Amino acid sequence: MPIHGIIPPVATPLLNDHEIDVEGLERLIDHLMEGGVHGLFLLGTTGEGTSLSYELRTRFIKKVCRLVNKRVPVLAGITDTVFENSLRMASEYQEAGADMLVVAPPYYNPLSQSEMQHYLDDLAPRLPLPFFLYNIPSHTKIHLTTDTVLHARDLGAVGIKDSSGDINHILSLIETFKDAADFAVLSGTEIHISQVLQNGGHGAVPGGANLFPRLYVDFYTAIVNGEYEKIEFIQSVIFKINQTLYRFGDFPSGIILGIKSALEVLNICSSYAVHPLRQFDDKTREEIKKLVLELQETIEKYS
């Protein structure tokens, strides 16, 4: 079976550019846990993967792969715009722990369908683990087509996170892969969880399972069990968390700060957001405090 459900692109909890909350990171990984997720993402972009040194990312690596002990498939990116980084990466990460590991474009060079397809060729027979997708034009420019996803699932691909935020492209996609057991398609757009699990998704990659993991948990089990009332009160809150959280800030990366300070305030690890980023100021830390006291309650009462 593929992997499936709700995997969290984990937040990495950090007290400066250098040092891993630790104590930190073992409440995340207890509350995940908790929650019921399916798996965890490690090193993604709402991980701030790309901006850790490579031996912070691999002592990440190892501190969750210990604390989950195998309970979860755990996911490691090894996107970067070196190749020899991204296998060096690959072996690290398999010697710590991981089960899988996620593969996006080289971020800084502009790529072709072609010159994709063929970086896989190279990449692929390399890797010492199963590997994962992960479509993000926003970041990568570059807007994985069928026709390369189809060329890395034939190089031994299991599955694509697709984060282009084009549900006429995901639903190709499910389309696409409909009869292939061993391929899951996952969204990592939050809007989009339901319309694609309810298509034949297998999944999502939801940053605010962070915060509320059973929420997107007992949305996934809801979709698949047709429960339509729930399912209708979910997204709802789902829909807030979008319209709201990840709006504070005049930037993109106002979504990885407001993850942060919302796990701030639910008391499970510091909001600092490793350089380039810098995390909001009191004053907006104070509306999101705000913000998630509300969607606490909101949830607390259906519940």
Contents of the next structure:
Number of protein chains: 4
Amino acid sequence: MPIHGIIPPVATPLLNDHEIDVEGLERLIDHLMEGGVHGLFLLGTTGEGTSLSYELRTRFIKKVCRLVNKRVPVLAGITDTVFENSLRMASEYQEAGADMLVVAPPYYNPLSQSEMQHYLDDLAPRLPLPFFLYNIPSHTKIHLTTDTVLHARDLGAVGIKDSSGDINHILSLIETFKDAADFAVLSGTEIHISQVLQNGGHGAVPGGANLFPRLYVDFYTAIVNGEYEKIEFIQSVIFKINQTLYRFGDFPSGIILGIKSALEVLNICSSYAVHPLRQFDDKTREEIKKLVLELQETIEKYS
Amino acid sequence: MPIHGIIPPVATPLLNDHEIDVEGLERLIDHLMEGGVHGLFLLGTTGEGTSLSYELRTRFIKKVCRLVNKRVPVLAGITDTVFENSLRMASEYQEAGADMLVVAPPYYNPLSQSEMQHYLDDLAPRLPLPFFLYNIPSHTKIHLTTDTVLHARDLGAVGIKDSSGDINHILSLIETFKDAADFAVLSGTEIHISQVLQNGGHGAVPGGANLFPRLYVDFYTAIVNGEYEKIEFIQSVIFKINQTLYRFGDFPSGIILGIKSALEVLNICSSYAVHPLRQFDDKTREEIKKLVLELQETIEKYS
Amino acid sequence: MPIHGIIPPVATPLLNDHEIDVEGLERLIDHLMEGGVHGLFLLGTTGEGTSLSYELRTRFIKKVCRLVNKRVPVLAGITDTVFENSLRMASEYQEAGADMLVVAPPYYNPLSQSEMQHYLDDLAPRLPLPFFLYNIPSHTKIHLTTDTVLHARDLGAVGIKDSSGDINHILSLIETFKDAADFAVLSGTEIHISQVLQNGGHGAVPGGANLFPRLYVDFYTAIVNGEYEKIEFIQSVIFKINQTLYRFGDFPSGIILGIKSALEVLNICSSYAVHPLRQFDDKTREEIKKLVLELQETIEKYS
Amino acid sequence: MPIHGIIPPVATPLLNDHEIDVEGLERLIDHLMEGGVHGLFLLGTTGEGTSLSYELRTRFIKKVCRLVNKRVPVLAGITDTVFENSLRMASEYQEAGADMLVVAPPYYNPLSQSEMQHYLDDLAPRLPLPFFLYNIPSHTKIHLTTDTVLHARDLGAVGIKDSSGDINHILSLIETFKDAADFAVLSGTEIHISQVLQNGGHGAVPGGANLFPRLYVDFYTAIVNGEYEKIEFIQSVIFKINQTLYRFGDFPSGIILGIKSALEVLNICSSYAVHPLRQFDDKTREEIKKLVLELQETIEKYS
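Right, the form predicted on its own is done, so what does the form predicted in complex with another copy of the chain look like?
Below is the whole assembly, all chains and molecules, this chain first.
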């Protein structure tokens, strides 16, 4: 069975641009493992991977792999605009203990599908670990087509994380790969989790699982087991998180900033966001505090 | 008077992902200097800056600065998704001999205008050289507003290169900065050069000037002097270049690939394009050969 | 309780641009009423309303109202680029027996939200019947904001049909109007029906209900009653319809053409589509035949 | 020689939704004819054609044709979402004295290129007068490709008015039709007039010519004759009009509202705009008054 379940895109706890919030990170990993998550995705969009120095990224992977100690698979993002940087990260992350790599399109030059396929032709054979493809057109300016995903699979990809927000596209991918026993389709869009899983998808990579890992794992289990009332309740909470926590101010990366502020409210780690992002101001963090307490109460009542 | 005239976005001659085509580079710089260009912009979009290893980038800047030997100002792009990488490049490029830096928005996370302004607040005071702002929403997903450009100027920016393709926007910028004696508005869009210059803009950064530097310099001079027949003729050639050479196949970066192939045809340097781009195939390069010969003939007849 | 349930956007059976397929229409209305639908929406996008002559539109409304004979409410679209045409249709449709009107933004000039609000200020007081707002930015080029919907409600709107495809937006609307006992939020997007209903929405306007009205009505009932296995099964069928029947060829209005061809396969009515659309060719209609038979079999097995 | 020169998209002077401002219209047509325009385009986007009752439209065409009395060709827009309405308008406008018809794509259902071509297949043979194609994707949601324009020409189209704002596209059209002696390429975008004419285009349809017809006609003549200083001056005025008069407030149709307000300031006609638009408020019209006086002064000084 391919990788499946809830694989949070782990936030990167930071004291500043250069220093990991080490204690915060330990609490965060404990929190996620206790929540029962099925894997961890490090240094993705939520993890602010592309904004961190390479040295810090490798330190982070090492630290997390040590903390996780093989209890669940660790996926690590290696996308870069420089081809050889991706290869170097791949090799360093393997040594650091990562289990799989995640490859999004290079994100400066807009690429055609054929250019992306050629890129994978050159990259895939040189990767020391299995890799996931990562579709996130809002950031990379290319919406990977089914043909490109098929091409990646021929080159050895073990799955795709689709964060296009395009439900029809992800349902098409599930249909295309339904007989591919070793290829996982993961939803990067939280509000589509139940649709994706109920139609044959394998899992999800929801940012909110940093905050409430048990909730998202219960959601996954409830869907697998057909516990419909539970599905309905958790879905309503997840919608609420999406409608409120991810939408403070007018920030394209509001989801990352919201999660980081909420992690601070939960006493897990610092809300510092690395350049070019900037953590929310005090007033917003105060509002987030109220919201998170409400969410906690709602969740606890139910359990 | 601020920087002005024709400042080509210099292509980066390469043998492969790791090696500069040194002889090609020497020929290219000779070609540009003989063409009378007013400055050089290195490691921009046309220069494939974000795709090159940092080490190669610094070597490239050093090499070019030595070749140019202060005859014209050298601008160097330092944009990166990692804040401290930009600062390190700034410092290395200063040492290497660059005269000015060019700052586009970090290009993974889409940014709001206020986030971009905060980013400049933190970056600008730490830059060791004067800097240009660089607006290229097709690649960075943010169209820098007049307010953001004004903010950059307050922080010391000495000009903007606008590659938005939005003629109304660049005309607004010219109007906004018309009394700012030390702030240059440069057109990054070739087909708008005459409109920009005739309405008070200071110069242009046309990719085609890699190929025919004298043509573009003559265009600038003709516009400054009001030599209208010359303007009309050169404009028609530049349109032809834009309509043909930059449009082979269906490649979002067709302009870069077209320029590199044409440089090879002109026996200036290799047409190799670094990952994730890929030089044109033989058939296309053969077509480009014919086209470039035609263009050369047209240009020579006139002169 | 406001209008709720499954309100199909009724296809308009035609022999040609000028003649209603009267027998087909009778069969279609019988089919829908036997399927248990809760209302009918005439002359919307699926009904090709804006492409029909005014005279034919009024004849169509009259005919349907006579056939329905007040068993369920009939909604009729009156949107037009000419203000007084909308008023005239409103008056004629009232006389013809319609119960409610549906108002989308005029669709030639792109409008700002404030212009749309002013438009409603002038239109709403002159309407002889209660009205629904209709949000369909793919066709009208304006995505009606919550403020505009609130404004419409202040002017007497009894609900909104949202066909934006933007699940976050429709969930926000539900939240906004959750205490408005007389205001209905209807999903115009089929794949969002369960999410909309489970989160407090009142109903849906699914094109596919022209073909399988009982299936969609069962879906509604199952969601209201929490019959989760049924929900899951029907959802999978609806997804299949959306992924296949609505996607033949590369036609922006493929959903309308697919429904019309399928109505023909089901021996309900002609597949003729009025200009500027054009019914599918024979080959495609043959493929649709196979598909519809498969769908029928799947549905019958379950029931 | 095909139609050429300055063909203003004539504003429609109105007292209210139902009544033409007859005296205003007479003044406007006098003003345009005295300005030396080469033709008139009635009931286009600037003429608010799609918002007027059919009866008023025909009255308007009649009135204008009587006033013009064959001194210049009159083009009339017949686009509609209802096929037979377009045919009826075509016939009525011919009787009323129009010389050519203008056909944009039907504007409710988004169309594919092939659907637009089929539409023309059915429409063109039934038109009683020569017709222009009209490309305005901002309003019709389809950017007519070169193939579609070629198809229209095969069906008898005598030209295209391109209002896409896509300079590369219109230059491609000019190239495609350069040997078609009887096919005119007209720029619907004011800021591209000189580029279009200098590269072989035949004319322009500039909204600003309602206000300053002589200025735009002089621009055309100056370009044809190579009077470059004049070109440069007038271009700067036209840019100013575009940068200021067309940009009050945040209205997608600001250009129409600006022109109508300016016509009032010039004592030509009422500034009333038909639903769904709405004339500017008093404050804005006061600002426009100042601006128009400035523009007049600038223009007069030069002449």
